[in-house]
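Given next, in structure tokens, is a single chain: the form predicted alone.
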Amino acid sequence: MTGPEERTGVLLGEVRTGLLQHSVELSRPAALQLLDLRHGERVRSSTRPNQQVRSPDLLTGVDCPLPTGSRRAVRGVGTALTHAVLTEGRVLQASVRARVGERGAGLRLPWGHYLARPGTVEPTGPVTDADLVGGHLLTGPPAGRLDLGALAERLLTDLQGRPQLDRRAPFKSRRTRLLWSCEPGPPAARFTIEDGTLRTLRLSLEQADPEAVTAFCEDLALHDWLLTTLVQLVDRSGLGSVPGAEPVLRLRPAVNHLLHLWMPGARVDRVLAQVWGHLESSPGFTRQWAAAVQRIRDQLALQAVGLAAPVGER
């Protein structure tokens, strides 16, 4: 029986997002082939509101210390679920999650016990939700503890190295990481930009559907990557400081490959759509995206009528 000081269940996950290393958008048949990760398991795809392909879940057994904010050594045994998502044949994500379930028997049980509970890790000792969340959202390396990010990175690296990709991405970009947690409680969300590539999200919900929460975090990670990458392209273009058509030429990848992908919340569960609404008010994803896109379009319009160059150059 779980004591009053112990946790009742928390979801931990990570999403890594990057540009597919291929010169053109991957076609739907090719995307289905790329994400066919388990023989006999169906690769899911949808075409509305845009094309998205999702691999079946991969099951990975874990038996290691859990990340705890207090640094207490609590062993966890079970399985984590990992899958990949490809949006519009251009943005590739690797997503992993585990529910740290009820306290186990204190000893490792036969693997059949854990395989019957896919995506669940059982702690072998008492640990609180807050301790687990604090440890998982630490930005430093887990130092020998459960590292969900390593599973996501391994899948992403494997897919980017497949022979059907030519590894000639149309522009340079950086991968981003979203570390997330979801614990029982009144609805709340705290999104933090830790540095140039790392973000954390601490969610609490009265009832959490693991698949719905994971899909929400993937949607958030996708749009955070889009916004981050677009801002980087604008910064590198010299827009506002370099005269002539050069900035427009440097921004061409953004127009060709990114601007049509912005659809936040399109595939998010109704309850979690409210969380998206909160994030839209602060930090205001769409507001910043719209400002950057308008700036690019204004520059394109100026170039079209020949007004972008300084007077002395015309």
Given for the second form:
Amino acid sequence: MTGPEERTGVLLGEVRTGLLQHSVELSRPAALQLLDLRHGERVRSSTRPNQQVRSPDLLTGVDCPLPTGSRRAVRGVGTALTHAVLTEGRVLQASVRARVGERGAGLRLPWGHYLARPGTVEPTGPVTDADLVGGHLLTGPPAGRLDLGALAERLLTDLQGRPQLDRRAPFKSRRTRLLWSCEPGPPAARFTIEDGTLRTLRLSLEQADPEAVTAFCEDLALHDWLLTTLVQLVDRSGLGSVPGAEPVLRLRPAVNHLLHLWMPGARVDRVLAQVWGHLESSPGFTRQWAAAVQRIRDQLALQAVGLAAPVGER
Amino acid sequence: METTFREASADPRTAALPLAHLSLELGHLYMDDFAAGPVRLREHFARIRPWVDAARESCAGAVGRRPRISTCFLIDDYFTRFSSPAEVVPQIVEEAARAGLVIDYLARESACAEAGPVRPAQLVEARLVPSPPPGSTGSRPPATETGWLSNGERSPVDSLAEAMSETAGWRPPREIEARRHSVFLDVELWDEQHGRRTWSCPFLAAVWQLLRLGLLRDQGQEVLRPAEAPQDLPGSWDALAPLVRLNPGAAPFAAYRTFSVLAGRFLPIEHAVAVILDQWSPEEAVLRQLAERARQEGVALPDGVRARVEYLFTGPS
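Could the form predicted in complex with its partner chain be shown next, to go alongside the form predicted alone?
To see the whole picture, the full complex is given below, headed by that same chain.
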């Protein structure tokens, strides 16, 4: 059932990341309760190096054409795995993945066959990994094709609407989407910022453990969201253009809720830690983060000692 | 220097259960069976005896050595309460013995709904993954009606808007795995009255199969641990443990496969059980554990849960 030949195949996934719609950080017990999505299954949580709670995996059955770059229709049948991750009671992520496994028999098999391979979608006909990756990353799902994003969105919407959340987020932010794929091959990664909220990551690895790859993509999505959100907050604060204490006041939520969350690669598998390493050297996530944080701290310090000069005053 | 760091809460463990090769079910007892007196039980055990022998032989042939087989018997104390363990249990054991059969384990059907702090039926419900009709892309939630599970696509319901349009018309239901023609089945899983949920008989029977297959866990822990039979059987079913080991030398209760010898009248219920099991997703860790154990023991174990369940139906009643 889990023979080495089944480890191959391409992984497709999507992570949607956003601010938990709640006025304060969700406590650990409340977070465990929020992410208790499946009766009888443990919610996983860890407290080092920061607090993270992960829901059990949910399965959704699909039977539809797979996304292909060539637009050729290949029917796939199986299940996608969805779960939620809450970091420091503040940043909520919905993560979906499906492994496109070995080629099926041409017809749909009894459903028990697919349930014995959770998180695997089997194509009923031939299709190349490159074609699948192309379809998933570059075109997005046209109507009627496998739609992993819809699963993530539904989970996020469901959780954000739960009654235990007061829907009073401390600041405005945008959700980001990371579409990712991982195919067998020599280690390589291509991360692309497609627009304000969409990112893609095309990975190839010799041996891909689906769970480790998913965790890595969640970590990358989390830090990309943090950076995007902090930069937006700095922009909106008018730092450098608006005089007086105003920008500092506007940056307060960033200081209160975001600055301590930066811990890239904290829960990342050794092989994938190298990928983080490369992303750190270029473009340099942490460098940009550190510069933004330093700028905020400098402003705070200047305000504290009353040295902040109004703009235009030399 | 190699260092490792681990948080137990981040990395949950899954308990492994002792396993027999085969769990052999010797029948269900309902109130009307009991009301019909010991003769009914006697007839039942005498009728199934040859099939039980055949099941044992078949298992031994498949395993290739002395197989571990445990027998079990289920008593319905969920829908109707009748008599008492003190009266019923010795009668069953005695009538079985008369036919040369030994009952290793006795279970109460209500334990499939509730066993102490554990809710087995709820554990099963949480892992139902409806089989997707063709065209399911994930963009819409699975079309499960609360409390019902089918083996296909239902005949569309005419809503008011549809009824007023020209195009509205009857369309047949369709079994997803149909071979040319459909045998569509829609199973009621539970109903609710005054806020109290009552699980359906087929649903509890599906839970029963999963318990016997050793596939259920609650927070990674065993769900039903067999209790030793008390010296004196109690006067009420509630006072009896959910699962009792009547034979101290019995093989483990849970097994790689199950075989049930049942009266023909159970056929529709077991069809419904098949529809439920077909759409039930086992925990991956448990599935892996069982596959690994089977591999070590050289036992052939099918991937799908339903393929681990076999029946023999006898007679009309």
